[in-house]
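Here we start with a single chain on its own, the form predicted alone, put down as structure tokens.
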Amino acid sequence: MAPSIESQFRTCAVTGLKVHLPAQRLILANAVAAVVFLLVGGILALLIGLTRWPAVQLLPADLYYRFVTAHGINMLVFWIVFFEVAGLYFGGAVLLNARLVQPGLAWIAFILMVAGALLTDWIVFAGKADVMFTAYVPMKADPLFYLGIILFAVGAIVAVSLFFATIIVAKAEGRTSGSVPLVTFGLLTAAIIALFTLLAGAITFIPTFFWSLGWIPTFDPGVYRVLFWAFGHPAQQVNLAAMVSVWYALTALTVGATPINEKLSRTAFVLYILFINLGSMHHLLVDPGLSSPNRIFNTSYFMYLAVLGSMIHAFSIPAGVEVAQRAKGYTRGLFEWLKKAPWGDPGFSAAALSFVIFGFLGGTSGVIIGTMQPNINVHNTLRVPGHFHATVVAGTTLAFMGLTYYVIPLIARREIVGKAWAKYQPYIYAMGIILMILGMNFSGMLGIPRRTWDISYAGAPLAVKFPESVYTTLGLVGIGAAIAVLGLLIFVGIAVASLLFGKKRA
């Protein structure tokens, strides 16, 4: 006799939420896969950072470009998307006290994603796809490289579709009434952007795969670039929406914060859906075939509407924390609420550091260099990686690290191992990332190119001379990368030890 639906749930003793056991297993599987690919990307980050430091220049040119390719794919795609899928299952099933629709299909999606990621990495590390993250045509990789990305994208599309189905079924079964929780609404925003992004990735890489097999004789590089940036830049916007959702979740879990005006916060997420992907245009400012009005409007007026959404969150989240803290009696002066915040809780500190670094180093730099004229001047300099390391690496990754410290006790039901290390881990990671970001930004302002292995251009027909100060700023990149990877290794060690050896919770 088949078990009843209710027998597949357990009630969380801490939150009171009903946890669907098949969803729980899928959340853990995707989160573990995410951490594995984070580790791979982090090790590559250290090797790349020490190579950009001229005093060290660790790797030869061929390995440098190979590892830049692998680093970008593992960090921006595999680590982030696996964790986001875990977050979608959590937001769609657990937060709604609902069952995950079709767990068997979700496992097929997981297998496709793992197979695609492993296939892509295998081809890259074998030296058959030294094409960087963008893989611009006419550079050609082994066909299996594109096949791996396609398999991963198909698996992720299935996972995102199951999230949508779970919300619909939860409503139909009466598991939730009224509007979905704000965190789920934010994840719904991320899922809508993700579906567009993943479909764009499939549209980009399927014909590229056919071209690599010789089935299509030519593939226009201009068409490829337009298609690719419908995937490449929106992939970061999925992270943005998911990161903001995690901020709301962590501030609620750590200090009991609630939005000052939830309808306004939801409106901000809607602005992301409507306008955030238009920021992709700044990658195409010198491409033929795109009109000047198109470039101007997308890099100014439309982009600013997405920025308005971020500004709403920028006021809403700290205000929610302040109100919650003042309700606990921290009312002396203007900032006792902030001083008495739980800075020793890695969930709170990771969220706060993510918020500050993203806001002041990532978001502001994105607004500046996303507009037309500044972008023309800096796009191919190290200042651009400085920007997206402030958003994806400092912002999204720190937020996801903070959430992990709650996922392990609440979903895996294991105590955190090494709580003393966990207390300081977000600060170590953030300190390294800040140094690396500043080094990249200052180097970019001095004209250092974003990807070039050797800034001396030895053997070039024309001499290239940069200011001597670049050796200091690039040194910051290498030192910052080393400190950040140390923080990353501590995080991975805590996560693995907690899952394997953490004391079981009731």
Given for the second form:
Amino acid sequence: MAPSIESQFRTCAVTGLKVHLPAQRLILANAVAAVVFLLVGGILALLIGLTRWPAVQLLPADLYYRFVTAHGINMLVFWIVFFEVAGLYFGGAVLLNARLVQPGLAWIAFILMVAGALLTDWIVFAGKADVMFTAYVPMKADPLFYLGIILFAVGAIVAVSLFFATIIVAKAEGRTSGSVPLVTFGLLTAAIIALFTLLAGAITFIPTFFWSLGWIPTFDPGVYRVLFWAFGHPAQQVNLAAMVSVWYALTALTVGATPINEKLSRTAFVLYILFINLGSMHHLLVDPGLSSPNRIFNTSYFMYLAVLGSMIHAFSIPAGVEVAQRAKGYTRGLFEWLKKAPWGDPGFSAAALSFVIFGFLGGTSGVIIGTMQPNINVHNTLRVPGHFHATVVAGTTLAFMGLTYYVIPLIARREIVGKAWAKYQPYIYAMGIILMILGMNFSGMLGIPRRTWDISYAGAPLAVKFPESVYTTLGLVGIGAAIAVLGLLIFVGIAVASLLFGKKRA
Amino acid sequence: MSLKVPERVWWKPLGWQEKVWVTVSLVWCLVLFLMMPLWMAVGKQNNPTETYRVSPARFLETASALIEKYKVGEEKGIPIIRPPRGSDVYLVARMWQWNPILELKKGETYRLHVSSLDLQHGLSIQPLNMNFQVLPGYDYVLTLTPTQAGEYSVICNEYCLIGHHNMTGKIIVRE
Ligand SMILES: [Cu+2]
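For comparison with the form predicted alone, kindly provide the form predicted in complex with its partner chain.
First the chain shown before, then all remaining chains and molecules of the complex.
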């Protein structure tokens, strides 16, 4: 007979939640894998950033292109998806006081993801896949590159499915009743978007894998772009929904915020599922082969209803913080509640900075460059990475960092080592990112292309001359990247030191 | 609390502040929603849609014939062509060159055909900063009227392997 299921639980002294120990181990394993890939991506970010700074131009051309490829995949896929899987197990099992169904299968998913990630990284660093994150056909990588991504995606699909199953079983076993908590609900929307994102990924990469092996003779580049972005763009919407869930979680953990209206917040998440996916076509606005109605639809369409979802969170989250703070007696004037917020708590400051940078630099720039005429001026310039570093780096990554400061004490049950460093870490990181984003946007406005090693075009037959100011704006990119990576290294240092040497909590 | 199961009935009416915020946001979203087709219809947006299927070999053949016919010079081994006013002009993208150099006349309207012979490329005209995706197999027709004389750089802004940062070209606009 197996031991009683109850022996697999412990009760958290802080939150009172019943934590399923196999789930706890899986959350930790996925979070640790995430941080390892974050470290790899971060070191690459520094090298790339310093290469784009013309005064430094650190790397030779071949390594620059190789490392941009690796940076994109390690950050956008490996770091974020591993962390999201940890988040799903947390939201599915721990928040519902439930058990994670099939921990054995979850470990298989983990192993598949690790194997896929290592295979892809190995091929990329071996120089057999200098194709960028987008891997646009007919540019061809080693078949194992695509196989690695497919393995990773299969593992992720299994993990996402286990999250759904965990919620269903938790209800069936009566471990939770009524509606799921808002954070779990938000993660559920992220998981639903993730499921069709990963399926689109399979539809993209499996034929590409066959094509790279020669089993399929040709692969239309226009079709590939449609398929790839049906995967590539929704993947960022997963990050969006997960990030907003983390904002709700962090404001609850740090100031005890409660959603002011569950109906409103939940409706906003549903708007993401229904409408945000259409954003994929924005990547194709200046492609050949698209009709005028297609472009009109995809620049006006219902995406604005997804924007409405974000506008609702933009209201609900700070309002929740204000209500909680005022209840604590911070009622003087209009803004005492904000002034007396726990700005020294890295969980709070990370959420707040992520919220502000995402909102003002990330979301807005996305709406602007998703319209037809501006898109012609933006396509493939540095404004594009300028946009998505504001969403995925300053937004998602910073929010996930903030949550890590709570995952370590609550799940790993270790005290944070270097609390004084942790206090400043989100600010350092955010400052670097802001400088870098501004540098990228200004450079892009002056025409500087993304993913280009040398903008002096010294080796080109026909000279190209950009205005002198690009040397300043690209310097900003390099300096900003260096500061951000410093913040990233402090974060990784704190996380690793805490996991290894942090005082054990009861 | 966002981390806990909500109370049994959470479907509650919004407060007046929320109603105001949601209404303002929704109205603004609808304004943007309508702006786009409107702008497309009356705003004189650049919106090139004309596209044909073409094999790289066929595209190169057509372009080469025109280069031979209208060549007026060379720069660094790259032909300079002066096509007739208002004609169809061909620009070939390949690793790692834009070919030929085009000499156009200010105020005339041309049909610029652009396609790739190998990988995907990015047609980026500087300092105008106008950017279009170029794919092999697709003949993308951009109707353009130069409005200012001068020399324009053409760069590639879609990564196309190791020589990507050497892929340049030129468009000259004469009075
Ligand atoms: Cu190119």
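For clarity, a rigid core is taken as the largest C-alpha set superposing within 1.5 Å between two forms. Nothing here was measured: the structure is a model prediction, and the numbers come from that model. Numbering follows the first chain given and starts at 1.
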{"item": "Post core alignment: residue 463 C-alpha displaced by 2 Å or more between these two forms", "value": "yes"}
